[in-house]
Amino acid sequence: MTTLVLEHVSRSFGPVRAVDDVSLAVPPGSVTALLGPSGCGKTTLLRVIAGFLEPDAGSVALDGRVVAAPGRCVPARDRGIGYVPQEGALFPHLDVAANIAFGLRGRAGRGRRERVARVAELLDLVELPRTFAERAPHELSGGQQQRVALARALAPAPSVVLLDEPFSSLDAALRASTGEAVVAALRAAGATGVLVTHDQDEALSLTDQVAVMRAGRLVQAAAPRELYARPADADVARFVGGAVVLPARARAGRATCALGDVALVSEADEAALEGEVTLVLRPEQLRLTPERAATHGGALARVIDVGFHGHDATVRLALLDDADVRLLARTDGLTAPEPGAQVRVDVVGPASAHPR
């Protein structure tokens, strides 16, 4: 297992900095998602790593030793990482077996028995049948190629594998099975991986670290949980599972804002805020009952309209008391209230504040 660590890495395209001063470490065997919109330098940092590009500023390391630095570039031969390309990119004239075995092909102690064995590991490894080695590329489905893409990667047991947005041109079910095998796949070789994503909830639910990218820079590096509880700012918070923001006033670990008085996130600088902040809630944050519930408290709010997802739905509110204050809420898909609607707003557990 390998550790990769960017430190202050930077590289520019003419005047444009796609990549602005990333510092990053990515610790042995795990998996972390480069998250971001298109445009923030996701890609760029990416095949820096890879030694497609050098960097102007910074330094890439694997365990120590430094692959890239201004004047320094390994070439991305030897530098045992595997890339796996959107579209899996595979060979059409070459059938499963030889598209994974190509990367096995010059090394010394791999005979053709060698190669066959190593195929028939690496499809069991991508949860694929061993019959599928036969087939030709176009005879399988989109995620199917995906999963040789990654076999194909990891057939020179790389210490490093790098994704970049391999599953964006599946639908969503496939998309959501497919992410699972492969970060599993990557998991049983003991691989570190990188994955280039613009789908936070792919982000989230199969990496070990998500390192948020805006502009060239990263924003905020952290595990997924700690990400979504403690997002580095009210951008970071929309950006990940969106968030209600509002203006508060602070004092000894509580806030006050248009829905009453909340806590605050206790364990950090939270608790130590005074005064004017900018709150962060997230929708599901957001108890909503019928205005004629015998419950204390609450602001008043009209419903405005609802998104119905089946098994939840979002529900836009306006204040009744500032009808310029809009809210989000995410609900229970069979129980939400009807637009028009009035109801009662409560917000239930601590928020994330930061100073205004």
Given for the second form:
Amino acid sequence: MTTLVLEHVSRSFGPVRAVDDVSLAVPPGSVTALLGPSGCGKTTLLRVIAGFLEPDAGSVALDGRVVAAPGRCVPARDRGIGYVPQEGALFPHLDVAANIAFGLRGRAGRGRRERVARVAELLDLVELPRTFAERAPHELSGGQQQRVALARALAPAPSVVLLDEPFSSLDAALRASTGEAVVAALRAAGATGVLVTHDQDEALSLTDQVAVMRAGRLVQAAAPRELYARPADADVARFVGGAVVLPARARAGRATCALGDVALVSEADEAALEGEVTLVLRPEQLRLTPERAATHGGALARVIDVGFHGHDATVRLALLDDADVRLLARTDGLTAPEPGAQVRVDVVGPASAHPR
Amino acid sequence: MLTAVVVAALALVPLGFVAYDAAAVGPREAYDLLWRPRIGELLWNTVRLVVGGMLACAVVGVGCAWLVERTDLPLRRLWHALLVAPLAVPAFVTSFGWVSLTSSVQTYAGAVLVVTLAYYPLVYLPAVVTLRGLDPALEETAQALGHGRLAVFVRVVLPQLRPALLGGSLLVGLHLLAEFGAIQMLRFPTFTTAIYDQYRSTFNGGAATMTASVLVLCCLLLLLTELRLRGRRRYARLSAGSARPADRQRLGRWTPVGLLAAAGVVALAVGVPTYALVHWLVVGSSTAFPVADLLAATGTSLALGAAGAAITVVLAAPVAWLAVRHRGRLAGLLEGSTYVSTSLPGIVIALALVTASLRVVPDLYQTYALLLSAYAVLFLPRAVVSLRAAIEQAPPVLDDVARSLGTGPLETIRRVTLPLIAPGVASGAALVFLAVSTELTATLMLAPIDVATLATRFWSASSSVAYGAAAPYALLMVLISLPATVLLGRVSAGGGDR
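Coords for the form predicted in complex with the partner chain, given the form predicted alone:
Below is the whole assembly, all chains and molecules, this chain first.
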């Protein structure tokens, strides 16, 4: 069980600050996602933690021991950190068993019987049949290759495992199931995981903590639920799930916007807000009812178009009073209104707000 | 990094020497040497041979590729194997086959015929690869847009074949500029044969160098054309996934015509030289089997091939490594410089090394060291191409993984990098080995006096019209070349044999 602590880590490539003053603590046994669009510096940060890159400033500590700081870096091979790169990168000239056993040292690496036992144990852990041991990497599907790559990283029993967009090359159906299996194996092995991803669904559903990065900086690190309910700003809100962003005026824990009077999340920061704010609502917080006139609260809007997805539908709307105000709502697929229909919009649940 | 710079510099030595020598001649003398009817005649002969050969190779190469890849010609696999076969026969052996049977090929038309038969596979192979990879959807789209079969071929297929066609033809051009043995036998004087004669008769550095510098200019011109044409456009399928194979054109009652065409090319390119060899082996009055000489020459050829391959691969390794792992201006420049120098004819490189060694380190003249460095400069690109592909098989991410699993740098090379690149290294070494063991021009000029290879033995026998005595050596060279040809025919990916 290890705590991974990053303090003020920076790393530049020429004039570009790829990672800019990032501090983050990853609790033992947890899985943390580094989430951000491509080019935000998340992979660079991962490579600094792994020991493939040196930081220009700041430090990385494992269990209180500094492993990376300018001028004194423990080489990657002595860090005991597992690494699962994109698309697995299995050694193509070795079979599955030899891939998994590649990093085994000492007794487990030398004795034939110990090796076979450890390989079998790891195949069980990543939920692959033991008969796969003899296969060549090219005989496996993408998801299976990822699982073997994880087994290979877990074999020397590292305290921390780093995963660099491990599921991005898999198709959608396989992505979810492989992701769950990989995280389950990490937890079963008791390893601390850091998962780089640009897929917010993956980050929210698989991990304990999500660290959102933007242009090299860490914008917010929070538990998935907390992140969704209280994004640090409107951009984070838009990036993590859809968002309806409206100007509003706040007073005493409530805010007045184009949709009427809305409660703010009952946290100290929001409760203290006064005056002009930016209000952030989630699309599923907008409830649509077919209606010709606003009776109590709510506002009237016209449906511009509907994106139908079966289980749900995304509805784009324009307010009747002010057609410049565009809204995005998520409704049940079967009860979605038709384009052109007039609906009443009500807000369900509290909104988050940020001073303007 | 430093080693790569040194290797690239070595590869540029011959070019530098030609330039330096040409500059040292002095304008007055240079003018006199160049502005002679003789040079004009050589230039005219060289240009019309190169242009004629390139055009004929393009027509024969594309025609055969279309027959094999796009029609329902019977026995296509057999035809493919036979059409690639001329690669196994050194051009001067093909030429020997024709010349020894009839002197009527010792004209311009005959020369074009013979060099075309020797070199058309350089167009045929890339054309086959392109035709195979062509997305049939493009042709179907064109048909749906209302174009007939011929219009589709001209407006869709031919433009896509362009890179293969141009690349292959320019390669043929470079080979023809460099070809010495075949052309000497055809008694068709060009720059290479003139350089050789000047060198042999007078050891006249000035005249040979001036002639060589004109030849170098021709080569660089072709090379630049190739680079420009290659760099400008890309013809790629836009979507992912592999193309499905195209429907084949039914030949129907044209089948005999197709068969006749393929059989004709094969008969002229493979049949005639083979017949000549067998004929001279069987009936030649001078035929003898000097077993000891044959064995000695074979041994020398193989030993030189092995040593040349080892040195070339070792020299190519840092260049290829830089080109793959540290892409950048400098790496590109280094890689490019190895190509420039080696597009120069063997005769120019040999001449430059002779002058260089005589002037700077006379002890090196006619030693194995000098001969092997000529081979290295000549065949470096073959090794670089293979090694590049091999190193691309071992992406850096595998090094990262190995490091994260506790492996040190040397152990990573031993356990990961070497096993992955071994096959590519082996095939690169094999290509160089086979090229060296049938090399004629540089060997003739640079080999130590008492050293004879299969090629030089063959050359001296056939030059003194002892056709029967020459035949066994030619046969052995063909046998040695066969494996590489099989390799090329099978891989069929990558452009030609450079």
